[in-house]
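What follows is one chain in C-alpha cells, specifically the form predicted on its own.
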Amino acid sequence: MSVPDFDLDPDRVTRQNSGMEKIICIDSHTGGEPTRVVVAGFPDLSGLSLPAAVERLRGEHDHYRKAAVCEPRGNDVVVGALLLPPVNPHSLASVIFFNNVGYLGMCGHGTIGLLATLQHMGRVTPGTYAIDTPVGTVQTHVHGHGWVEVDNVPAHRYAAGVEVHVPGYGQVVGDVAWGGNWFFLTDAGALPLCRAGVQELTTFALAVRYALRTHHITGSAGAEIDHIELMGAAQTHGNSGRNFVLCPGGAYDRSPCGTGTSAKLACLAADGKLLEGKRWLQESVIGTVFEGRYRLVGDQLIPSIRGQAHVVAETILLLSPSDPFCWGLE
C-alpha cells in the first residue's frame, strides 16, 4: 500500500485556507509528559519583560494558549511552551510555559523538551545555553540524543511539618517548597505509587489541594500552592524514591517533574538527607527517571535536573473562524 504524498508546507496551507490563522509546533515528550513548543503563530510580544509578556498574553491573548494545548487540539496533560527571544544579553532564548488553565513560572521537563526541539530545529549543539523564563534565567547543558540537564531556579522549603485535616483522610502532614512552582510534599502512604492507583492518588491529592486552599496554606505572600507531591520508596532498585505529581490542570505528571524533584531536592537537604553533590534518582508514577542534585551558592540551593527528550511530531495547527471549537474547550 503506497502512503500518501502529503505536502505541509505552512505557506502552501495558507494560501489554500484564506482566512485561517496558523500556530507552527514542534512535540516532544520528556519521560513521558508532553511538551508543544510554540515557534510561531502567537501574538507579537516583543519588548515586553517576561512577567510582563505572560499578563499581556493572560489578560489579551488568552484564548491562543486554550487553541494550543486544550481540546480538541491539546488535552489536560499538554504542556505548552512559547519560544520568544531572550530577554538578556547573554541567554539563547527565553520561554513561557502554560498548560490547560493558565501558566507556569518554570516547568523542568519542558525545558528539556525545549532545548532538545531546539537541536531538533538545528538551533542548538551539545554545550551551554542560558533560557529565561518568568521567574529567571536558568542553565541548560545539552549532551546531545535529548539528553538534557538544567541547573533550575534556586530551590527552597518554606515550611516544615505543615498540618492540614483533609476532608475523608484525615490529618495530613507535609512541606511546603519552591521548586520554580510551589509545591506541598507529602507521604503516599498506603496508596500504589503506579498507574493502577493514578485515580486513587488523583483523588487524594485533589483533597489536599482544596484543602490547603480551604485553610489558607499557602506560600509566600500567599502565592497559591498549585501542585501535590506524594512520594514513596523507589520501585526498582538503585533508584531513590518515587512520586506522584498532581498538575494545577488536575492531570498528572507523567515524568518525575523537574520542578517537583526540585522542591524535593530542597526538603532533603533541609533535613540533611541528601549532601551537596550527591545525586537523587527520582522515579515517576509511571517508572521514567529524573537524575537530581544540588550545589549551594550562598546562602540559595541550585537545583540541577537531567532527563531526556523525544521529538514526536512537527503540527500546524489550523484555526477557523468557521470552527465553533476554534479557541479551545477549556
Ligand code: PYC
The other form holds:
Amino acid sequence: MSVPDFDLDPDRVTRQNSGMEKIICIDSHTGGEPTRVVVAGFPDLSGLSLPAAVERLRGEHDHYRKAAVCEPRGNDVVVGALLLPPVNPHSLASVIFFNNVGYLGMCGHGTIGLLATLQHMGRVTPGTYAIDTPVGTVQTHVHGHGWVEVDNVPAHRYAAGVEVHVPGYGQVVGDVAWGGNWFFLTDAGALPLCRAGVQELTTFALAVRYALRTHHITGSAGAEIDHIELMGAAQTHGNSGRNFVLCPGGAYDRSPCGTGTSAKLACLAADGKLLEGKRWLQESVIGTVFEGRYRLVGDQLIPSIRGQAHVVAETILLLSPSDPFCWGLE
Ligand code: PYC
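Switch over from the form predicted on its own to the form predicted together with this ligand, please.
What follows is the entire complex, opening with the chain shown before.
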C-alpha cells in the first residue's frame, strides 16, 4: 500500500471541515521523553519578548497549550515546544516549552528534539545554531541522525545541604540548583531506580516537593522548585550515575533530563567532584543516557548535554467547536 505524501498543509487535509482550527505538530522523543513541536496554529505572539510571550500565552491563550499536550490529544508526559521566529539577530529560532500544567524555562531533551525536528523539516543541516528560550539563548550543535549537543544556559548550585522534613520519610537533605529550571537534588537511597520503582519514586518525589513548598524552600527570588531529581549509582558499567526526575505536572522524565543533568553538573562542580571538560554519563530511570560536561566562562558554568532524538509523527491536531474536550482535559 502506498502512503500519500504528507506536506503538513492543513487545508489539504481538512478542506471539508473549514470550521475547525488546526495545530501543525511534529512529534519526536529524546531518550524516550516525547517532544511535540508546534510548527503553526498557535495565536500570533509577534513583537513580544519571550518572557512576555509566555505571559500572553498563560494569560490569554492557555487553552492552546492544553489542546496541544493534554488529553485527549496528548498526555502528562508530552512536552510542547512552540517554534517561533528568533528574538536575537544571530539566532535561528525561538522556542517556548510547555507541558500539562504550565510553561518551562528551558528543556534539554526538548531542545534536542526541536533540532532533530528542524533537520527532519529540512530547515537545518549539521552545524551550530543559536536558539532563544525565555531563560536565555542556547547554542546547539547538530551532528546528524538526531544527535544534538546543547550548550545550555549557565547552571549553578543555589544552596547545598538543605534539610527538609518530609512526612512519612523523615529528614531529607539535598541541593537546590538551577539548570534552566529549578531542581532539588537528593539521594534516591534504598528506592529502586528502575521502571519497576517508578510508583515509589514518584510518591517520594511528590512528598519532597510538597514539603519544600510547605517549608517555603525555593530557588532564587522565591521561585518554586518544581523538579525533583533523585540520584543513584549507574546501572551500566562505564556510566556515571542514574536519576529519576519528577516533572512539574507529576509525570517522570523518561530521558535523563537535560536541565536536570545541568543542575547535577553544577553540584558536582561545586563539590569538586567533576573537573571542567570531563564527561558525565547520566542514565535515566529507563536506562537512556545523556553525555554531559561543562566549561567555565568567567564565573559562569556552561553545561553541555548531548543526546539523540527520533522523529516519530507528523500530526495535524483538529480543534472542533462541537468537541466537548476540544481544549483538552487537564
Ligand atoms: O530535558 O530539561 C529536560 C526536561 C525538563 C522537563 C522534561 N525534560
